[in-house]
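Given as structure tokens, the chain that follows is alone and in the form predicted alone.
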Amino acid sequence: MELRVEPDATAVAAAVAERLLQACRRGRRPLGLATGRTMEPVYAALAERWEALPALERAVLSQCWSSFNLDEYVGLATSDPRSFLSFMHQHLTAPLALDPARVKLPEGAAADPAAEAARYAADLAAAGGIGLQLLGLGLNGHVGFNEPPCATDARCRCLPLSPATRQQNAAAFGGDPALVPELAITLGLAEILAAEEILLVVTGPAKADILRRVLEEPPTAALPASWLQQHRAVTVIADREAAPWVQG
């Protein structure tokens, strides 16, 4: 894993956002793209750089986009403003003008969220499979919502969140970790691992931990993040408060 550390948050949202628009110009593959507020400035330095591209060059990499998110909470409408299908409305395809179709997530409000996950990963896999895969980095050290334990094995499927993911993600829910919804759907380890390229972001002093963990602690169940370890091509890009151990 080759851990890049940028002097902040900003910084590291832009060096990640030029990462995202050369994966968009090769085009071999989709985009697997992330929510939270970690990506919400990686965004809008995507979208600063997308404004600022030649009309064609963005007509024709508008035309070519294809992207999966990583995960999608159940129970939510897709009008839900707390979805992450409004998220990255919000977020991505707006300030893109990208056509919502080819902005692909799980369906939350599924009646079968079984048969949905299955869908989605079938949907996936047509595709081709993830180019780039985007990530963050959750405190308890999933990536996507793959809670602990989990193997390498692991498909896309419905699953319940943990207590401390509910905690972490309550901001969006008034602060009440007992709004946030019990189960979700989300991409599993093999088809996160199976991607070309893994573009791990790491941003702030709360994640200092769990990142120092996921580098240097052995490959774990107990520690989702750390088979990230046994993949070809992964970059961490973090800003110095969460690598603060990194000298220079």
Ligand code: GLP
Given for the second form:
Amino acid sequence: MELRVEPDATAVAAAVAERLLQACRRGRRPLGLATGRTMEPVYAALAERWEALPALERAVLSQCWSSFNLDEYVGLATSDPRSFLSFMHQHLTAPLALDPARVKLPEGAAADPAAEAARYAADLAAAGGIGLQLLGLGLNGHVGFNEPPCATDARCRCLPLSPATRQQNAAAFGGDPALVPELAITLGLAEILAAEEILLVVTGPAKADILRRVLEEPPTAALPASWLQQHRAVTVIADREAAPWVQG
Ligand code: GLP
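Output the structure of the form predicted together with the named molecule; the preceding block shows the form predicted alone.
Below, the chain from earlier opens the complete complex, with every other chain and molecule after it.
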């Protein structure tokens, strides 16, 4: 994996936004998108660049936009502000004026979440699989919602969230982990590792220990992100706080 260290989260966001824009311009396979606090400045930087594009290019890129998000909570109403659908609407779909039908997520309000996971996986496969996959990193080493332990053949599915993840994501639920949904639908490591290229984005001092383990430990189910070492085209873009051991 190539590790690129930027001075701060703003520089990380700028670098990632550039890569996303390049991938849009190539327009071959769908983008794989992520939510979370790490991604907020990334989408803000993308929106800034998008706004500065000539109107014609913006129109062309909008018309061929295709993205699949990694994951969604199960059981929240579609309009719930804490859903990842709402997050994407606020940070990407609305600022870029994209057709919401082109910004896909698993439907967390579906009556049968297991069937919804299968439908979403089939939809992604029909679209050709992911081109550029954007990933954040969970404090327990998860990517998407692939909680440890997780093997490389795990596919898109509905699964229970770990207490650690519900704690990590409690801020959006008034700070109470008990209010964080118990289940989620996530793309599996199988779909993630099938992407043409992967960008793992990591910022802030709280992620330094887990990032170092992901980069240095032999790949293991106990640390789902460590499987990324086996992919041929992964770039880790981190800020100095998340990779303090790197000199310069
Ligand atoms: C969440 C999401 C991940 C996200 C990660 C990091 O639980 N399911 O896709 O990348 O955890 O989140 P944050 O960027 O808020 O630290």
